[in-house]
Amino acid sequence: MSYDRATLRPRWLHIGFGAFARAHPLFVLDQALQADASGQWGAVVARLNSGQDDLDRLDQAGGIYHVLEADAQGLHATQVRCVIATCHPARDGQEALPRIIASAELAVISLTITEKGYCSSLDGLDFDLPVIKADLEGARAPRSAIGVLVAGLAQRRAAGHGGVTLLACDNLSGNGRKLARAVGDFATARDPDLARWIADTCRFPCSMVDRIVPAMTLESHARITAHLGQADSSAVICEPFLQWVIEDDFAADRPPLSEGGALLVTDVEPYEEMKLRMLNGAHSLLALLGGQAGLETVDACMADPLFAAAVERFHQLEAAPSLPPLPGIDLADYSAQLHRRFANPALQHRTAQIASDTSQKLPQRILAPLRWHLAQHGTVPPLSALALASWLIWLLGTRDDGAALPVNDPQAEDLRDHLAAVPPDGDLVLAYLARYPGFGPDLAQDTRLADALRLALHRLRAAGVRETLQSLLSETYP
């Protein structure tokens, strides 16, 4: 059924109004309102840095946009109507978002700010980041998502309002815990009493989100215009599949998310690890190796029997064995489902998009199962080693045919400078292990990993991706 937008109140704030937010958390909220609008869960959407024009265009459309699900049969459009306001600091002032966070009606803040937006290190908030240093110095209004959240929560506490639910929707293992740690560390540095109030009154549920949403292109917008019969600059194209598993831990009122298709559980971690290692791990494998081989989209990779076989091998022998038993889930069926989703020709999910921010993604997607294999069997899984070696080649800048690799990563400049300083007869792998913090001190000093990476790097540089995969897939697994 439909719902009356005029009755909606600003109860939900979403920070990071990108394509994924439109196709996933806001889509689910809209579906929830279709089933139960009694809670008046209107959404305010915000961007922190870029994207002001996107919000202006959404305002011009009355806050309404379309999500188009794509498969081989074509497109199916759904109108999303839950957004009732937008906010951007550059347009509305630096204090606008903290004021919204402090408003009495607000109950949920969700975030899709990418992995790097959490400003986290292995030990919590990364206090060395320039944006965090500047936010804590207090000479200007905060610019980081973490700083903005804490500023708003401080105002909320001062106003005498209760805590809120802060719901992370990014592909991070334990995303709610990471968000809680970053917010808590920042608040402690600013005001320990505020940090205690946040810990006592706010909730940071973990969640697992799953929907393939490729970056929008001119061609995507043209398809949308042709299908709708009109332009919609905020519309997105995505796959039909959607999954959202949320830890049932809310500070106050809980929106009717289960009615919108979300699954509320006591422990998200098993679902999260399955998705990060099976889906996201295979995505990174395809993005790095496929991109190095010159394949531009995931479906192009899956149409190549060699890459499809590599994904199957990765699932069966590297990712799935590292997972605990999951009640009600057959990992072989899940793997087959992922194969079908990856092969969807309507999505055109670009390998370069998936390869962006690889430094933030490898710990959850590749290194976590790799650590399991080292602990259980004392071996480094070869496809995982190949993905890690491929990223080293991405950092060096040239794919197999000599074309440049488009690296978009927050640690790329530092790693490139470090690798460039290695003499011709030096050990690139040791420099890589020592510099990339995702390895951690355990893997950085593990000679088994160093040896596996040297072999993988040698094979990729000597023979290229295709011949290396062909040879590896014919070998017996260690």
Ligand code: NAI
Contents of the next structure:
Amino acid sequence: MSYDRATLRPRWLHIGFGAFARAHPLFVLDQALQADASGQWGAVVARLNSGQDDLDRLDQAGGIYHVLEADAQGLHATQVRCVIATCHPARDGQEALPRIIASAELAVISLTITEKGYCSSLDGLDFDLPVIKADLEGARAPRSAIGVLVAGLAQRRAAGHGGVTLLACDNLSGNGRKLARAVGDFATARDPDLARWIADTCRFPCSMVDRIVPAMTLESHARITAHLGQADSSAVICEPFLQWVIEDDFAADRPPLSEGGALLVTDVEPYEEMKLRMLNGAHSLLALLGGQAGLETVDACMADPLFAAAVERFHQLEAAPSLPPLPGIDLADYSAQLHRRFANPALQHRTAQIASDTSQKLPQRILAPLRWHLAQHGTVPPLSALALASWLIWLLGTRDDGAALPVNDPQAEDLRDHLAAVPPDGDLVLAYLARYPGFGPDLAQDTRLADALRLALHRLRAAGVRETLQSLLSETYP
Ligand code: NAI
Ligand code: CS2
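Here we have the form predicted alone; I need the corresponding form predicted together with the named molecule.
Entire complex below, previous chain first.
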């Protein structure tokens, strides 16, 4: 049912108005409002560093945009109308976002700021990051999402308003807890009383978010224009599937998210781990190995029996065994559904996109299940080892056919410098284990992992991805 936009109030702030935000949290909010708009849950959307143009274009379109679900049958368009204002610090001033966070009406802040936006190491806020150092020095207005949140929450407390719900929607294990920790660490460094107020009054529910939303391209914009009969520069194309499982832990009013299709539960972790290890783990496997083999999209990988078989084996023998049972969910069915979703030819989801920020993705996707295998069986799952070795090859720079690999990662420069310092007869794997922080102290010193990575690297370099997969898939597991 349509709702009256004029009645909406700025009650929900979304930080990180990228492709995913449009097709997932804001889409769900719009669906929720269609079911029940009595809570007046209007959204303000923001970006922090780049993308001011995106917000200007959304303003020009009156805050309304389309989400186009795509599959082999074609496109299905839905209008999203819940955005009532936009905010960008470069356009509206550095004080604008903290002011919105401090406003009495605001109740929810959701975030899709990518994994690196949480500015966290394996152990809380990463105080070594230049942006965090500068934000904490306080000589200028904060630029990191964490710094902006804390500045806004400080103003909110000073204004005497209650706490808000900070809803993390990025692909991280325990995303709400990570956000709470980063915000808490930052606030503690600024003002321990503020940190206590945040811990006492704000809530940071974890959430599992799922919908494949590839980055937009000129071709996808042209498809949308042809379909709608007009351009919509804020529109996105995504898959029809959508899942959002949210920990039912809100500070004050809760928007009617169940009515929008979200599932509210007491414990999100089993859903999160299932999705991160099965979907995202397989995505990273395909992105790294497929990209190294020269395959440009996920559906092209799935159309290749070798890669499809690798995903099946990865699901069955590497990801699924590491997961606790989840009542009502059959992991074999979930795997089959993922096969179909990955094979969607209408998405053109690029392996290079998924391979970006791999340093931020490996811990929750590949290394957590790998740790489980080491602890339970003392073995390193071979496809996971291959994915890790492939990323080392990405860092070294060339695909199997000699073309350059398009690395886009916040830790790439540091890792590459470190790898470049290894002499020709030196041990690249040891340098990789010692330098990439995602391994953590336990894995960095694990000789079983070092051996498995040396073997995987040797196979990939000597035979390339295809031949390595072929022989690996004919072997039985250790
Ligand atoms: P995008 O590139 O379209 O948007 C990224 C957003 O994050 C932008 O608003 C950008 O300004 C912001 N951002 C980037 N780095 C930041 C930083 N250091 N600090 C603060 N903000 C920063 O990407 P997209 O597709 O919207 O994905 C964003 C995140 O959403 C992903 O990293 C993932 O965690 C989550 N997600 C994405 C899915 C997808 O299929 N695209 C599905 C499930 C989750
Ligand atoms: C992908 C995810 O880019 C990536 O790293 O694995 O964004 C994936 O598309 C989503 O998590 C699907 O929900």
